[in-house]
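The chain that follows stands alone, in the form predicted alone, written as structure tokens.
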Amino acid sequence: MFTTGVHLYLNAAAGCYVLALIISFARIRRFGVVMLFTGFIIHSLYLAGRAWLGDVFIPNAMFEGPFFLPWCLSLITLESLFRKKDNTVTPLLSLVVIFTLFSICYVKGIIPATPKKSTIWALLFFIPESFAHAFFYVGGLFACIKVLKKESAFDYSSWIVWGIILYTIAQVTGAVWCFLGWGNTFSWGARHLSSAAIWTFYVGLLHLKFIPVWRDKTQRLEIFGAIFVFIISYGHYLHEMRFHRIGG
């Protein structure tokens, strides 16, 4: 598999990620969408190599946060693109470009998977988190321009929405997966105790919406839960930067 130089594949994603927002700017619409489209393949030929890294396919290091972050969020911005949300487009492009530059500052290699990791379940976890990650981070952005334009189009509810869908997937999924992997369905540790607490704002968010003194008074707190969710979810990146890897 192509895992001799793979990391390059990164730095061209990134590096089409970058013109496709410039682009965007530009409002070269055609052109904005081959670039993008170009670095979402390129990203994708990425993560497929970082499965080789090892030198047997480890499926795990597909969907490692830092890097598989950004390639949702680049999914999201060509679902936007062809849905002709063209207001969205270079909003979505600066997440995606700001996190593709941090994957490329993170610690290339994989973390040897154990037994316990190499389960389907496993998997099953990770994916929803990091997709709703990255709808918790849009809504944020989305929230953001409303509150300084006040006559903003800019719908960020319904990501919010997807992302807490999506993130009770992964509490779900999670609590099997350590279930069969470690005999209970939840620990008192940093990664369970965070989950938590980013699954109870967000319901907690959502409740809020039912209520009318605090229907359309929720923005904030959406921009404060991006904050607190990257402030959790990369705290715990750049702790596991300090693990042994392999192909890095």
Given for the second form:
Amino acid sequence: MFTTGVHLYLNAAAGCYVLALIISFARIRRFGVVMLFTGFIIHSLYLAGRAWLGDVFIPNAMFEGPFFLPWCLSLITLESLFRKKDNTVTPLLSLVVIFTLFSICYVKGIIPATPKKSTIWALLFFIPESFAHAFFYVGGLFACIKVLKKESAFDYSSWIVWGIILYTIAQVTGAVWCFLGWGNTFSWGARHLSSAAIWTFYVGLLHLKFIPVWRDKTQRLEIFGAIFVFIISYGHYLHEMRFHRIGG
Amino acid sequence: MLKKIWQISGDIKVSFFLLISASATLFIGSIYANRHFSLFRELNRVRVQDWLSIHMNSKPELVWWVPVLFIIMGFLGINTFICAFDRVSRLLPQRKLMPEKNFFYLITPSIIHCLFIVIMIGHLLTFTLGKWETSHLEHGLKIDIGGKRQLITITNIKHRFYSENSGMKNRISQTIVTIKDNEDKTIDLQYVKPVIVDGKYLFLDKIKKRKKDIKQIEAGTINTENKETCNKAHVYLENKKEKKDGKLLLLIVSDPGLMLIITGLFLTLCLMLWYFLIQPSYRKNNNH
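Same protein, different condition: the form predicted alone was shown, now please give the form predicted together with its partner chain.
To see the whole picture, the full complex is given below, headed by that same chain.
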């Protein structure tokens, strides 16, 4: 594909996101939408190109966390614009820009896919996992804004519910994939244990709304949750930077 | 007194505390599992009680969190059961006072809680009663897997590789192992496509270690901790220059908890989707 291995597309997408963020401060809506949408399309093309980094089509490369997460955030921002929740766009764009800039610094090659990873179940795990992370970050950011500015427009709880639903989907598909590939529905490895740690944390958070006296703690725990997800997921991404890669 | 214990055990504050404790323990465990990959990987192939009986004495500073996790999950199971029981006993008498859909909406969280207990029981059965056996795979080899069709023969092993012109050259894309059981029935075994023979799951697996490492492991002189990572891309690289010895393995699994776990997980997911996504829109439409 014409975008395969051409990192200029990722840089261009990042440029569009940065411009959209600057424009969002100036509140020129239409130009901001155009910039964000352009960035999203270029980013999508770059992700599609990653699938051919090994000269054969390997879809897993499109959904590698560091590259796919900012795309998910960008899609969430577009959805917010579409729903005319304009006050949420600047904070969302800040997240898009931060995570896209990280992906620019990240190693671009792909970890060669093993036969155990070349299955639809791997994709059914990675896609909802990245989307869930994106929702947790958005929820954490909005909770942070609510704590600092006391603005009620930043409703973070619905983002968390979406995150939990998607993360549960990832847990189910991950368990199936783990069994089909390795003969265990739960693997005693760092990846699976930390994933379960995130799930139990957010399920605990979901129960907080039924404890009225502790409800005011939800916002702070939500911020902590986003930091927790960041430490775990980016800890893994940094660890995986050491792995042998091809292409890119 | 008993009533008080029952009330405290089923308190939602206790649920929250237990869930956060479980999360913290799992996170601490992930740090240990990352630093001592080989040690904790063993837990995927042996029963937890057998593994603990060995390592609780020799490496208590590394494995202490495993029994702690089991204790927390045990308490969480009790707490979930009491919560669900209390809620269902409160809701059941009101069943005829409201439309069926509303009743089902209200009772859904309790059903999810019951399914969570089922999933945990499934995991407990897997960890304590599961059986994982590995055997080397070679052409013509006869392997005893137990059961009616106990003796299987490896009749063919075929590797498929990625294109020679690609960056993935010399890498295995799939391996097909043809097996014949003692009733002369032929089965193809592939990666991520296990087969069931007499209630046992047969998986294809592969390992690769340097010959020097294998000799050292057999002699018990190598420290396997910190040497490996979860990245196994090199295992499927068949390069003549490679100094490592790749071996195909047959993994035979008996997992008494599998059906409980998979069924529980899928039902939980369906109910969560219905509760959070479908039902609110139904309620919204009805209100309008």
